[in-house]
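As a starting point, one isolated chain is supplied in structure tokens, in the form predicted alone.
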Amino acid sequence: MIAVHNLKKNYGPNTVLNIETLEIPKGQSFGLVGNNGAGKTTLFSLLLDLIPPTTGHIENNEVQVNKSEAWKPFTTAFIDETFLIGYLTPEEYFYFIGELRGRNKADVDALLSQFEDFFHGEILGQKKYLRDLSKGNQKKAGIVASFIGSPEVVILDEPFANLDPTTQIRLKSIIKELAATEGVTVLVSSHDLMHVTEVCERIVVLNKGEIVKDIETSAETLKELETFFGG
């Protein structure tokens, strides 16, 4: 579903990424750790076209990111804030995005009915703009919009920050749900060791924008993973 070939972002005389090949298979949940400056939203930018590489390209389901737009119908993202739309409530985002994915009003309400347990009564009908709710409603709602339109790819970036308890556990539902029922290949990006492998069958580890580590993920994943961050 995505190969990365010959992969390499500098800037200036620094190179934040350097991953020479990878490749995501479809329906796979794919996890992404590393520490701060490992170069995780720098991959995950420029699986998304937000920057150019320096070398080498990323394709996504066989379209060169970088050259054409062919994969854009079939893959959504939610990275931070900047992806909202902060003078709109959070309805007029839903029916925007869906609007653009080609979902009438009706589809879009079909879906956010079914995330009524992960807005927990705080997104919908609050006559709020979306630039005036929490980091975390904001976060609900980012990740909710990333999923109109059926799409075949979904990429998270730290979904689980600013997420209270009850909705982070939600959330590992639904993605497990993503991949393993409806085989969306969902790649996450994580600080949270324990919810990244709870979450994902395949973890890699970057390291000073390479990687390092490649695991499908079992009962020892966790440990190795603390073991590996703790020295």
Given for the second form:
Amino acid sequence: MIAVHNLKKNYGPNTVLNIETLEIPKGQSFGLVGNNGAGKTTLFSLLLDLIPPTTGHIENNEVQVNKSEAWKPFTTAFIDETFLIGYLTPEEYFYFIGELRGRNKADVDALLSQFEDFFHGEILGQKKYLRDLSKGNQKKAGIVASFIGSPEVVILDEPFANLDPTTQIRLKSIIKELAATEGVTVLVSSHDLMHVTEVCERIVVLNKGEIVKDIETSAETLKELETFFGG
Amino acid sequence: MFKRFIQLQWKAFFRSASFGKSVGIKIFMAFMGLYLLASLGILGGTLYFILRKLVPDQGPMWVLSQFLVYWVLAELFFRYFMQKLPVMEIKPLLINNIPKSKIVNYILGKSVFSGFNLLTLVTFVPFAIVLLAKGYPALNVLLWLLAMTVIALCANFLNFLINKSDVALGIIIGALVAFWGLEYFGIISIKAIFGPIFHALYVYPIAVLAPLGILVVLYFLNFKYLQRVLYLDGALKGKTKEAKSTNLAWTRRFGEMAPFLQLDLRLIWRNKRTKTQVWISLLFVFYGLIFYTQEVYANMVGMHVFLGIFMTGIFLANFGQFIPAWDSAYYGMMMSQNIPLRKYLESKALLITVSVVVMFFLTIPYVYFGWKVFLVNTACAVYNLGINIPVILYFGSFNKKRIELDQSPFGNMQGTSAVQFLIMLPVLGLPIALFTLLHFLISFEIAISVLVGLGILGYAFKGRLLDLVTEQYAHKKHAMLQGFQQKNG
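Rather than the form predicted alone that you just supplied, could I have the structure of the form predicted in complex with the partner chain?
Below, the chain from earlier opens the complete complex, with every other chain and molecule after it.
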């Protein structure tokens, strides 16, 4: 589904990302871990063509993302709160996103009804603008918005941060289900090794912009990662 | 401890976001500030002579005293809107080893040095100097000046106490209107009541103790109040307004443009800065009154074109020049979505078009000042529609400065860069130059026709022009995204 070719991103003399090759097959739940500054968000931003690559390119379903925009209809993302529109209520935001992705109000309502558990009564019908919601609730709204419009690729940057334990557990099952039953390619980054190992079939470790580990998740993966980061 | 607070203040000032702005904007803002101070200073310096001339049979001090009650009320009115106690800044101090009373004294103390208090001094110090030069008794004049300063401080502290209550605002406005009405219709002479009170501050130097007493009481009340509410769920709690959902179903008829139109309408109504701009734009309709009524400008066609472009295009300028920076906070999301950029721009163009038409209708009464005024305004409106809308949208792609929507609109230069000043050249300068030249070389009629013709031509090729603008936005995408991410640009 996603193929990275000789991708390099420089800022001045510093190379912040340097990936020779990376293939992510369709329907895989893919985890990206690394310390601060490892290049996780940079890779996601390149995938969404929010920043241009210095050299090389990424293909998303055979569409070269920095050349064509044809990847947009089947790709969604939630990177951070800047993906939200602060002065809208959550409902208005969902409908707006729905509209951009060719879904009418009824479609969006149908989708939202599946996430009532996940929202825990704190998102819909609150008479609050997104800017006035807590960080955790903002995140919930953003994550669910990225499920609107039957995407084939979902990119979530640090989805577990700021969420309460109940929501974390629910999100894990949502992500697993998306990849397993609907064939959605899910890309997740996290600082929490436990969460990614639980959710992702495959984990890639970035360090200073380079891939240093590429593991199929197994029972030993968490140990392996802990040893790697621990010292 | 006090020294540390001063240091903190020093850093807060020199490291503030507005201080880091580009040199051009700093100079511009400094210039505006100086201009305001200079105007007040000159007013204060000449006030004595103005009053002498207006009311020759009464002492200037007496005349001034009669109006001071209005001065104080007006001051309270402006402070109500523009001055807030910066309580949020002290949040980091709360959990540190500093007694609460000291924190409270610190924020109350630093409010004494606010620019609002300076305004009184800048006005009345020159006035006092003139009085002294004219041989008024020094003791009386200086203590009067002290009393005025203390009254400004009273207003300062009173404002913090009443600031959150709409009732208080009602009382201030009510008092202003009622006093003026009672005076005007000769029912009760407010001047006769308050005049002697304020005059007493000059005649009896000891009377300065009265405002001083009030000041002490107000400070004490503020102190007690703040000490009581200095909690995260008290004064330090950010205010949240209840959200009102609107579905704006009528926008549906605009088809693919509808979601963007809804977004723009909500953007304008739900954010302070944009909302204020709508009101300011509407107020600018009266701008013409200043010039049309003066003989000097009656035959200056350039001035008329300026007014025409300006009045019908004020929203175009105010709102348009910051497109797409209004969406800067979430521009990354927009760019990762499958949005038709063209529709996004068309929605903005439609909004501005509506504003130009509305402003044009509002300027129609100026026909009172002659048919030529009306014709010029019409031509300018057409020119704005056809040429200036695409031009301003095109220049929008050079915007790289982020705008935080929820910040106060007053004196907010966020998002401003050299681009904004450069835009004004083609938008305002070109039609004025063109019109003046044609009017001078050929005739008024030809000049009007050319402006209208250009506007219609632009409107006819609107589709093609918007295509060009769309291409430009796509081309500049990454530069814009990068710029919008810089928080304190």
